[in-house]
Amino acid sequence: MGNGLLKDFFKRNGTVMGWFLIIAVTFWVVVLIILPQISMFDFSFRNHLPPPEMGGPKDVYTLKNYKYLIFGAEGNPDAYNKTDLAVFGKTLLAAAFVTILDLVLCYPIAYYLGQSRGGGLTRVLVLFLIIPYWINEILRAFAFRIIFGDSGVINEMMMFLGLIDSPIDFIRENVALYAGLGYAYILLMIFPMYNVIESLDRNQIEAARDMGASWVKIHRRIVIPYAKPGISSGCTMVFMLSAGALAAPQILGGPSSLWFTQIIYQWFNQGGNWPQGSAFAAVLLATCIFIVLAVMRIFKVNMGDIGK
């Protein structure tokens, strides 16, 4: 069976292109994904040692880096590492909120793009969605900070209209952070749903309308079940990237706002403790994967559906 699939693959793509695709995908998966993750996972069980002592008798495997996340440093008066665990939980909840926000905002757009019959308006809308992403992510984050700042466009307009007397601190309230994260990954939510909805037979929708079905029932019974793979793919990418974001929380987060990735960054770059940072990163990755797989199981979505 495997030889048959391989022969069919080379028949469809040609020998040269087939081998190029196999080598490129293998390099991408093994060298750029699997090996770095294995290295990070190995680091997470190591002691934090100076370079001369690495590989020596003190360089042994240990669980203390994971214990630190749960219980904190030795002599911690609290039973648990409340600070880091609270940031960890808040990061996951915020990532889930951004995912739901993007889903609610992007589903109508994806449906319109997928079911429209083309034309100038559709092309212009797609162009408007893509053009802002020609700008660097960091510059977009700073633009959001300016827009939501005390003297930004939103506060100035609301004060001009007499809706508020003094500026609202959108940065401290994390409004700018959630808006920036939602905007950063909006295309990753729209296009997977658009690709699926585009293949939906319009006759099904027309038949349901002729039978008197409301728009709510049409979407609940026809469109959403059909678009489930695209919805799952978009939600997976947005959730994983939001939970692992660093630039937006650094720039748009308020004084009391801390993302779990910022703690990981501090361990790696400021503390120089790669084993501890690796342990925190491994926990974040494993937890996000577990949440995604659990949600997929709840909504009865297979991994193969996402790849369609």
Given for the second form:
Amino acid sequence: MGNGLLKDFFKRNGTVMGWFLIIAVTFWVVVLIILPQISMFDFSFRNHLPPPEMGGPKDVYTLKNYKYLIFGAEGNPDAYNKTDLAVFGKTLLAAAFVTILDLVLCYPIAYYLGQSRGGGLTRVLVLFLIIPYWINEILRAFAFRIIFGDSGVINEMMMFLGLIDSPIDFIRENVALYAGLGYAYILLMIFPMYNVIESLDRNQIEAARDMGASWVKIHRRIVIPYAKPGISSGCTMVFMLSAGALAAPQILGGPSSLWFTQIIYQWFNQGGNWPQGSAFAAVLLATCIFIVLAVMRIFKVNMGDIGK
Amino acid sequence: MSEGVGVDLQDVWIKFGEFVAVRQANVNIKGGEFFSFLGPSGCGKTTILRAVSGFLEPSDGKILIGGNDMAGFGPNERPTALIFQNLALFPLMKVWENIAFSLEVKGASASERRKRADELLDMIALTGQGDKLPSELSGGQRQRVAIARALCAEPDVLLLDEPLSALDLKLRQHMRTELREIQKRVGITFIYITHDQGEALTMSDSVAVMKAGIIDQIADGKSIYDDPATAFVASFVGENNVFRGTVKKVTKDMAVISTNRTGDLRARIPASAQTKLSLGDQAMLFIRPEALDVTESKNKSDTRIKAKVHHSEFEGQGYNVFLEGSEGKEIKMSLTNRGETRMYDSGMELTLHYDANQAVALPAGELASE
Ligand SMILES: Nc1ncnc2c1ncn2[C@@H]1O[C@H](COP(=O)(O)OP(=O)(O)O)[C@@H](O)[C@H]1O
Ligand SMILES: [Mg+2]
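Okay, that one was the form predicted on its own. Can I see the form predicted in complex with the partner chain too?
The next block holds the full complex; its first chain is the one shown before.
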């Protein structure tokens, strides 16, 4: 049967294209995804050694990089590595917050887009949502710095309207960061939801209305259950990407707030300690996956639905 | 049991921009009646139903339910329940939750809802199937669930939008009887929409025949079939042989039409079309295939048509004979099988007879296209 499948595959794509697809996909998956991740994972269990000592007697597997994240450096007076763990926790919480913020903002938009049957206005709206993504991430982040700065549009406007007397430090309060991150992933939240909601039969909504259901009821009982695969797919992406974001926290984060990715970056870059950085990154990835799976379990979403 | 709540449409117009979907509809539906709108696809049936259920407001005119003007009342404020063309069951809710959804909206407890759903499941002969999902039921069962869900809201008027169109022929015929029985049992007004004349004629107390936004005739099924008011109704409802011509002689209820290819033919003018035909007018004469016969009997009129058999089809309960009249005029005749051994072979020359009372003369008009 596997043979038949393969034959069929070649028949459909032609021999040359078929081989190209197989080799390209294999290369992509193995060389660009699996191998580097395995070697990073391998790194995370090694000692930080200068190049001449690599492969030498000191190059043995160790758990110390992971121990460091939990207990800190040797001689740490505290029981745990308070600084790093706090950043880790804060990053996950902040990513969850960004995810929820995006969900709340994007659900009505996705619903409107999905149910308006692709009229002219819808297309314009979608275009407006896409165009900002042509601008690169760094530029977008700096633009947010300007908007949220002391003399930025928002502060000026609020002072002009008399809402505040002196400018609010949005950067310090991390408002700019949340706004920037939320904004960066809006499309990733909207499109999966939009995709699912678009296929929801309007008659179901009208039937519910006919039976006297309120809008809240209609969304709670009909639209949201139906859109669940899209919602979870959007939330997963936004959560993973927010937790792993680097540029936005770097540029928009307040002076006292550190994103866990920034610590990882420091280990790799300033510290030159790849094993330590790999261990931190591995823990972040594993924890994110665990959280996503747990949340999916709670909301009874199947893995298969996400790919829809 | 309630007396039944009537529905009135008074000079109702419905426009979508420039497009007129419904033109000056005047309909009087009596309480407890099974009323059908019959017309080809796109003639505005669904639009009328949506206006009655409150999903859209008429551009002009009034809709009364139980004598009350419904203007400004939304779908949830009207004593109607709509069954959608595609049923629109909630796919992620169990069958019983679907059925009791209107109670859930009203805040009934789960046990109360379950109890009522089970009663309705008994009524639609789906006892014990409440815990399935709609997708686990057959087409006919889903159909009945949609009816139960609508009835659970205890509407005064049930609106059905071609609910049987997705079913296969056998099931459709079965569901006709079932629907009619349910209607008699619950005693509420049913407004039924269909493009299938068989459905409309078998189930309804009254039928409104529609053509492109206009209601041509409202009457009981037999009158629609026997006394069509317009050429459109005559050609849309049932089969008819159409002969075009001009009026040669006319009395109050009889006309002689000088047809283009078949000579002079006599026919009755239905009550609704009397006074509409005068000498020299363009007219159409309709003879149903089953009104044509080959044996002359005393009460047959003197009208006869010469034709040659093209081919015939034996259908068990009878024959359909396809003939060619003068100048290639196509004529269809249906004969009942009474056990005679006779067959009608191609090329056979026949003289057809019909009772002028069973033929209908009407002003020329647009015909229903096949
Ligand atoms: N919302 C709408 N906007 C514009 N035209 C519509 C709308 N709804 C229906 N129509 C048009 O009105 C006509 C009647 O439609 P409908 O009532 O659905 O016909 P049917 O008799 O098949 O149920 C059709 O030509 C349809 O295209
Ligand atoms: Mg329709």
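The term rigid core refers to the most C-alpha atoms you can superpose between the two forms while keeping them within 1.5 Å. Positions refer to the first chain, counted from 1. Just so it is clear, the model here is predicted, and its values are computed rather than measured.
K.L.:
Any idea how many degrees the smaller rigid part twists against the larger between the two forms?
P.N.:
The rotation of the smaller rigid part against the larger one between the two forms is 9 degrees.
K.L.:
What does the CA of W19 shift by between the two forms after fitting on the core? Give it in Å to one decimal.
P.N.:
C-alpha displacement of W19 between the two forms: 4.9 Å.
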